[in-house]
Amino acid sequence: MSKEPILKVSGISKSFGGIKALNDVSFDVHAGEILGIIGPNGSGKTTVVNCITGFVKKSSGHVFFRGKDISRKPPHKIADMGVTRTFQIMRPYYSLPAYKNLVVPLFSPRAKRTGGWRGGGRLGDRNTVGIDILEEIGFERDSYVPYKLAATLPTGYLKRLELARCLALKPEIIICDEIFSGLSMSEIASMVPLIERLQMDGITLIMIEHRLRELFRVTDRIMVLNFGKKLMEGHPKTVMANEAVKAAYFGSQTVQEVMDHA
């Protein structure tokens, strides 16, 4: 890993009305990292994955990607950078087939910019390239698969078409929000391996996930979210060991409790 960060999140607030998602929250990733992010229901996990990839705008705060602030830009210039993500709920192109999800992607003009769609020793068309890239990620190509509507694919499916729509930009970052989640444990077997792949590739992963005993399998740190706070970061299981991550989890202790182990 480098010793410089990749991706610097300094001090983001986030307030919906009268409810504070965020409150001055700052980490570090850095390139080659798998980081994980967990926390309860509603600690501010997936407003933390919106605040840095422009789909909701900062109260305050910065987001900087390779010591540039892309605080203020927009989802496609971000995602134009290398930074991209999956959605917790999909987002396919359900009209289209599956293949044909990864054909807008390799329009875009980073795939155009860095050759996503000719280079990595790809040839051929970009309806070829996607179905190259379907198959790295887990789909049968001498199958149907391919070729079904997104609109009829399973959800373990979608969630790989989520990672594969990511790959045909050729990212640096990939954000993956509950890439596990709705998966059976065959098919969370399966996922691991690719996520492993993905870092040996040299992208950058965040994961924010409720899957912990998975998760922990694949990631070098973790930070905690709690009530949009950072509850605490370092090794999963030093990070579990910590009595507020226990509360903040199990409820052993009041909120207050928490909040001074904090």
Second form
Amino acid sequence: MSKEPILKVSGISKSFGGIKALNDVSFDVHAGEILGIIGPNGSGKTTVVNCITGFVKKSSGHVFFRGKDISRKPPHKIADMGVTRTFQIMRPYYSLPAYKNLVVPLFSPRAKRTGGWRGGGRLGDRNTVGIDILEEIGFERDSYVPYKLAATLPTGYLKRLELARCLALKPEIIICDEIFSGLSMSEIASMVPLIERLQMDGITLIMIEHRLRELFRVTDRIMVLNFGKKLMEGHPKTVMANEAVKAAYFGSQTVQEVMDHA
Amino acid sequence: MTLPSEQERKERIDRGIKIRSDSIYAMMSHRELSYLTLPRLILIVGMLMIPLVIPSMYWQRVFTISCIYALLAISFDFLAHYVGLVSLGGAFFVGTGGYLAAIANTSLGLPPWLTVPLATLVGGGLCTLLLLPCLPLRGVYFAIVSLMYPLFLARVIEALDILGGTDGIMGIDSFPNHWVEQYFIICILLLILFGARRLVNMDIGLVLRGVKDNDQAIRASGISVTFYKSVAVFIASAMGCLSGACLVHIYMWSGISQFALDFSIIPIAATVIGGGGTLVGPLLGCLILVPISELLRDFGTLRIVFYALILVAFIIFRSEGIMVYGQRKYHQFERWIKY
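Please show me the structure of the same protein in the form predicted together with the partner chain, now that we have looked at it in the form predicted alone.
Starting with the chain above, the whole complex follows.
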């Protein structure tokens, strides 16, 4: 892990009016790893994603992707470089069928450049390439599901559609914003191997999660945010054993009260 | 068929023939083929026949003007329902296209078959350039800004007394004869109608529809929203400029009434009546609305009242529009089922 990090976030801050959503957060992501970002509600996890991918303008700080400064680039340029994201609140094109949802990212400059999915490129019809990607991500090809309107799909499929949109761009990094939330246990169980396969395909992942148990199955390094500050980072076990992290999650007072009653 | 009660609801199911004719296998039977082609043939043949069956020159002219409005209405429908930009810029496009064609014709001496394409392309580019700063705006804010331009340009021409001032530019060449004029506009209209329908179902059209549905997701897909919005605005404004250019050659005159709000409002009313998002609906709406407004001309100012009544009736009784209703009846059957 002594190599140059693929994504280097150095000292980013963001304030919305008087509220400091992020305060001097720095971390590195190395190629091929899965980094988990956890923290209580409102700790600035999604803001980190928004700042990296350019959806929100940083107040200060820099983001480097493969050594290049991407801090001031617009979101579509950042996605064009291969840093893609999913949205916590799913954003499919509701009026289009699921597979047509993928025609849009396949039409992007990056997808055209990288030759689409598995070298399909200009030779391959975008519709078939789209269905191929959907099959990879767990839509049953022979069922009606890939052909249904996105508006009629349940949450589980919409979350997969979010991932599929990233995959259509042949990304280098996927930032998953709470990809497990709102899913049933069985849906999560089928999603975990998917994440593991993405890692094996050489894609670097950053996962923002509340579902810690599932997160710890796939990741070996996590970072904890609280009130927009980075508390610590490291192996899941050492992080969860940390007193400050416990306090952040359970509230220091509550912990104290529990201790008193014990 | 039972009477509707609280325990029952209407169920809509696609007709078998619609499903059979969805794919390439429709080619295998005459029934399916005619199911697909007949509505289109009726439209095309009907449009081409109308000038022949209309007796008077006056009503032929009204029909031509309806087609001009139909172009504007298709451009409005395309922008509003497939790109999500509600534009009140019809008058802006007509005025720009009209004045460009007029200048090209009178100052440069170009014949109509050159001025029309010139005004279409240059006008489209010019309108896109002027609307470019407003593209981040959405919904009603974009509508307001696009309404501002025709008012603004008309006042500029009036105040600075340029481009003929309030008198306008006179002495513009007309089309060779009224048959050429009519069939040129009808053919262009049909070409644009089918072209636009094709466009919105192509891959680039899906991107445009994506911009309407969810522009954040477009950004996350590595696609520039502003670029595709400006492409769409160029297409729509070029359509508008084309209609403006045709209009000045029909009237042989270009004036600030080219910036009149009629050109912004009637296309919207026609889209409401014809059915938004169908592209052919606005055409139908114009063929109904423009002749009606001519018929009501005898009533003087009272015609506004009748006109408004018709609109209100449509909004109350058929708010989805004629074409949406018609397409539903054509493709689906309905039945009452128990919950």
